[in-house]
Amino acid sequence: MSDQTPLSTNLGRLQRASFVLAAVGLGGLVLAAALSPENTEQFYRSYLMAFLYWLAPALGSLAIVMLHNMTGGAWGFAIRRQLEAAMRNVPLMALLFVPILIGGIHPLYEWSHADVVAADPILQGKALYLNRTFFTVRAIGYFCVWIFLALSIVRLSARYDRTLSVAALRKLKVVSGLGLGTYVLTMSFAAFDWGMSLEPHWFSTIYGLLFVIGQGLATLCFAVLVASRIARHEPFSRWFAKSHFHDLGNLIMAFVMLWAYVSFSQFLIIWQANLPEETPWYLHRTGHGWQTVAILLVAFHFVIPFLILLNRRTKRNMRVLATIAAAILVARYVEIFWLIAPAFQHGGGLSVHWMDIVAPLSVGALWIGAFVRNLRGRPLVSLQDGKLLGQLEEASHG
């Protein structure tokens, strides 16, 4: 059934409502943080989790678009405009990271405390890397790279739409190939800096890869939700075919399996090694109530989506696939919470602060508002997409 309300009208309403909710939510968080030092510390903890969650669809969209530029496929052309609108939110995420750089480093990261470092030989050995100045420089470097890649891909894509030049297409593929490797490397180090260094005694080379995979999964789920809404309006209901959702469902299942494989590999390697500097990280996340969260993650982030997506008819049903995508997006935040929150709750049981709920909703409202603004700024479907598919296949064989 198609929606009789014009898509532009619905998008306009969503944009306005999102910005209003963002202003109210973020204003309330800042006001609460100003009332007491305890609220300030909790604000930065919740804000960091919200930031990491909403960074995923912005950077993940960049990665998926670059991957599609390299491989082609009808599924990518169906969601290309949505992903380009999402990747244009990367500058917004850079702006949202400023509060952490200005006031959040000290409340969040124990390696920023001189007295703690002076009493800890391990932190002294890592001080050359883990210090405020180098942390800030690296963060600025990450965002400069990501913004450059996002704007370059959007610009080259628009140039090809105008010219249909094979040279422009080849340049798009070259930038995408180099950019994809750069993204994986920079995002891995960003995950080490922003997440893993919350507990600087612990380390895992797989930790960054978990964030990369999670960002790809979050992006595909978000794209399915957006596409399912757009497909209810004419003439877009004729643009989105069941085969598109089938392909996206296969990709989501692949990323779900990859996430499970990498997560279990990290757990198995650390648990089998049984080293005293590594196992406490998992002990903190499998006891005092946190084991319930871990079990829910296994169930709703892997087992249930995997079993449902095995069915071909499920992946071709737009509404069912959108429901699964929404559930996985909820599970994605639960995983971020499971990764980050225990770093601040050693010795205590599982607890959820109201800021842990309001922060992602408020940052998300701002993100959605900016995304809708970007989406409305360009045609949702390029007339050249079919030609681009053919040219991309020719270029890959040439």
Given for the second form:
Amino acid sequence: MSDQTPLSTNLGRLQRASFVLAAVGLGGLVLAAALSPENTEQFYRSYLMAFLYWLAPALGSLAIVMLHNMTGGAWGFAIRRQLEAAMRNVPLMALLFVPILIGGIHPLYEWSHADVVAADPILQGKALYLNRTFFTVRAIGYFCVWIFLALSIVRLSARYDRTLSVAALRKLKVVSGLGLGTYVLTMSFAAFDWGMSLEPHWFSTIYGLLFVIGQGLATLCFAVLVASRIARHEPFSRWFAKSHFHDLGNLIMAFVMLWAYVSFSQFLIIWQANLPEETPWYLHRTGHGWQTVAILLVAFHFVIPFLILLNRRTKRNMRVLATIAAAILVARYVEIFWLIAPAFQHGGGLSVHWMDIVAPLSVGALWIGAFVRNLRGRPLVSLQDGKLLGQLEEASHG
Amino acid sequence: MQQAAGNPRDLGPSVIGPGHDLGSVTDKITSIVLKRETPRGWWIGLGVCLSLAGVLLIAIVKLLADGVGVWGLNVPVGWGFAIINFVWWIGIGHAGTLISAILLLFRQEWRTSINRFAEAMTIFAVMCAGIFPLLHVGRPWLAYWLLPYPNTMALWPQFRSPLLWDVFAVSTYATVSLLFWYIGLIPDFATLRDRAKSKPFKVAYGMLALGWRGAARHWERYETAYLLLAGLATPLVVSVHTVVSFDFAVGIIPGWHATIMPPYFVAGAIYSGFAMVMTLAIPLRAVFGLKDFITMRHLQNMAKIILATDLIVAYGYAMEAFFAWYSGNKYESGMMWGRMVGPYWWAYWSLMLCNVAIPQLLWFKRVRSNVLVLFIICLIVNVGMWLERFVIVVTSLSRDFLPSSWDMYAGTKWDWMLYIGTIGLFGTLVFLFIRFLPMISIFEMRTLVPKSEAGTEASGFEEVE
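Go ahead and give the structure of the form predicted in complex with the partner chain, now that the form predicted on its own is out.
And the full complex, kicking off with our chain again.
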């Protein structure tokens, strides 16, 4: 069951391997992008999807930790350090957004084409919001808020661990309460800017929540996956109890249901009203081969995980839960692909470019490398929380 | 996900007052029901509510005699008070289901002392809600036509209509809530049966207790049944108000057709429901001396839930306003502009005041710890949620796509009498409930007793009241 190699050695190897892979992958992508204008355009499309995919565990960690600071619960103390390491990647995500700001706006967003806007009264009406300058300013604003929140939470949490000061704890709660609301609002607008405005005529008021919930789900799955790897090593196998995985499994199930709820509500409302300004979005995503992707999403992003997670035993089994979490993480990328990619094809058929696969893997390697580096920087568990919870004693009894 | 017991960072007051044991909990709660003398305040309260319920009766008789024309409905406002009040009452019910089902599954032990009367409130609110659509069909005695049953009239309901989904959603909701409430009451009925002094009460509670003897086997089956029902009730918290939101959202009326409607309606329902639970709990704990059972912790936790759901509701308003502009659709922006500066501007801005501005006070711990201020905020929230439905229903309909058909709407005195009458009916049922049934679950409170003692020591932090 347990892995004999020390965890620190494994993590060190993983970090090096990740950075090497990231250098190779991103280097290859940039080279390929420079070869032809078509490739450049494709690069930005794939890169945007990779960016949105990896933004999720970084921002989602921030959101889940803030949520946990207010609700409590043993599950959150168990995965706290991993989430803190993940949210320390928010500045990295800001850095990764720079290429889009510099070169990506024109190839990606139709509203940035002056000739298109000139011929379109609706886009002219939106130009006050959808223009290069304001888009850039907003993006910088979102990242400032997120970086501030992530660093504050990490700093306050570290101070509490060191000093056990109630003042730090109270401050943590205040920042979390205000921060969670701010996060939901800013992430919603980020989703409108980066995702929804790819098809600038279309709008849906629930679109922001779709991203917020997706980020929460991705984070929980990511945390389970990391926890299951860490738990193979002594003494961490004693730190994680079955009940933690049970609770995390319940939370994953709740988020899977929320995702289905929000997705289905949007679909039903738009489908039944059948308005010409709204339905094209779904027509592009349910025809020309895209319906297969949609059905796969229904099956692997909702029905199958939901049915498996209904069972109590699967949630208490670390390996089974980790497998489901990994499957959902794959489905998360399929969803991002289904949300974003059809926008570039203007009703064309389903096609997958090699960059659509390589970009998320390369960005992911960089992300994982930075994550492992953050993880190694601080103790993996908070002994104070562990003592107070009686976790360390309890866990050794089973 | 235990909050009371399993959180080393817990700073709040405890869920049960100090110095209670199993006997004192039982005595305290049963004495409210079994006491011989009925307090005078109860008679006065019941009298007032019964008179208002009489107003309801008059309004219904008038309506049945003269027809729906006595209401203020017109063209284009075909949905008026009836829908507003229906949604308002249905929403209020949601807190009961959330407290009894979801908080039970999430092992939030603080729910224990408030779940019983919150569930009762749910059932009474659903009863009040049901009156409106039933009357709005015009011929309530034919309301069974809404059900899909084989008949010789070749009559079959329109399954694409969310109004029909409502029939199923609300009737399921009423049934499950009633079952859940009753099953939760069985062990307490047995306690009352054993403690009642007079014969008729002994017999009545005895029959309701279904032969409960408190045997280990009874408890085992009871726990299973209760958890299963909680599982069944959980989706209902979301589904009922989602379907209610579909009543609006699947149409194409600007201001109704928005994809954010389902989550924002559900949050609004929970928000208004908790406000109503607080509106009832705060006077009850003062009058019946239940401050040890419904502690500051309950009030503070409920205040936090009200704040959280309020933020979701405010998010919904913000999205509606932003997309009214962003959509680039002149009907959408016209609708939002009409709400803000049109003839119903007072309703819209009062709504913003009641539902967005004032509840922000709950961020402050001092406000959350002040019972009187909490009570006032909850009353304001109740008004705000009524205004929300008024704004949605009336402003969207009164200015439709053709300016020539625009018209104003106002409720007539019969509309108001019907609305106030249902508040009277609700109050009457609440007063009867607190006199004849244990308003706090006795056996569940008993389970808190040893924990409250252990919990205080283990948390290591000073208790703050």
